[in-house]
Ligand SMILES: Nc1ncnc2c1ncn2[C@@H]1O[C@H](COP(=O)(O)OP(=O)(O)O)[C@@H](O)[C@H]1O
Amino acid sequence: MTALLSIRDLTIDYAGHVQAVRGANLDVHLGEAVGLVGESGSGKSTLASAITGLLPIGARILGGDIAFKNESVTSGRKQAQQILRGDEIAMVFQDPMTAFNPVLTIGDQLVDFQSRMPGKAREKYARAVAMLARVGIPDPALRANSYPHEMSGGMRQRAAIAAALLVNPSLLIADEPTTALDVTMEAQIIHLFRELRQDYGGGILIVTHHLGVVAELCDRVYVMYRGEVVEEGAVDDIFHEPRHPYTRALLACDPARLHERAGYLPVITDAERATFMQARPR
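Kindly present the structure of this chain alone in the form predicted together with this ligand.
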């Protein structure tokens, strides 16, 4: 099966900094939910933003290739930006406030997001309201009239997911979609993603540092450490038979995986860190 998204040997640096992404390989297939995990600064967001052509100023792709539907988006005519605007790839961010303009109602913005889609404004508005209902927002017709600040964080994140899905993208990228939320809202967003998978046939890439989210949602997982993808595998293998020492250490220090109350929590020591970069999984 050819991949929807295929990243090969991708290397990215920020001017004057260490390479944020080094030789990364990553595939997402249609219908698949893929997790990208790793600690803060490991390069997850840099990699995700490269896919959508939204790399921050100063970031450069030094080598490698990103292909979307078998067409390179790093070289050639079809620039990643155009693909994103062409509604093939949609993105959901950690802070759903950034997805919206504070002075426009949610409904009007959801209509604007459909600017490239066919249909009259009234149809687009109806589609927006239906999508708000689809993502579990109560009183969607009323809520379409709300401004972003009038919604709770959880509701704004639902609205951001609605905005992303409205354009019917074939790839949905969510960068830390639950990190800013309470545990109850996080559970609801996880549940929503899982429900959406039943009728959304595209690929999903979930970027997070929260292992629980990956375990609940993903089919396959990539683990990043200091710019490199150090392990890739089926979700069950990653959690039950991790091969790379970093993956093992990451799992071991998640307090949610400790059954007994621990006086001192496990941490990753500098001595362990020194071994991670040389290690290669069998």
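For comparison with the form predicted together with this ligand, kindly provide the form predicted on its own.
No partners, no molecules, just the chain.
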């Protein structure tokens, strides 16, 4: 099966000093949810930003290729990348506090997100209200007239998901979609993504350090360490039979795996990290 998104040997650096991503390979197919996990600073968000053409100033792609529907994204023109990002690829960012313009209502911004879609403004507004209802926001017509600061973090994250889904993307990228939320809101967002999977036919890439999110939502998972993809496989295989030592250490640090009360949280030691660099990616 041809991959919807195919990344091959991608290398990205910052200002010529730090290689944030080194030789990364990743595939996402239609209808599947793929997780990308690793510690903070492992290169996950940089990789996601490269897919959407939103790398920060100072970052550059040194080698490799990103292909979407068999067309290279990295070698394309900026205008073509912008159209692709708006029509085919949508992203839910990790901070719902800054995902929206603070001086415009949520409804007006959701209409703006549909700028390249057919229909009159009132039709787009009605579509936006319907999508707010679809992602579980109560009184969607009222909330469409709200400003971002008038909504809770959970509501803003739901609105961000609604904004991404309004353009019917083939690929939805969620970058740490539950990081800024409390435990209750996190559970609701996970439940929302699980529901969306049932009637959303595109591919989903979930970037997270939260292993529970991956276990709940994903079919396959890629594990990143210091800019490299060190292991890839089905979620059940990764969780029950991890092959790379970093994956085993990462899973061992999950508090959910503690079966007895302890006065400390497990961490990855420096001695363990020395062995990771000697292990081959799997």
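These numbers were taken from a predicted model, which means no experiment stands behind them. We call the rigid core the largest set of C-alpha positions that still match within 1.5 Å between the two forms. Positions refer to the first chain, counted from 1.
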Check your understanding: Rigid core fitted, then: does Leu265 show a CA shift of 2 angstroms or greater between these two forms?
Key -> yes
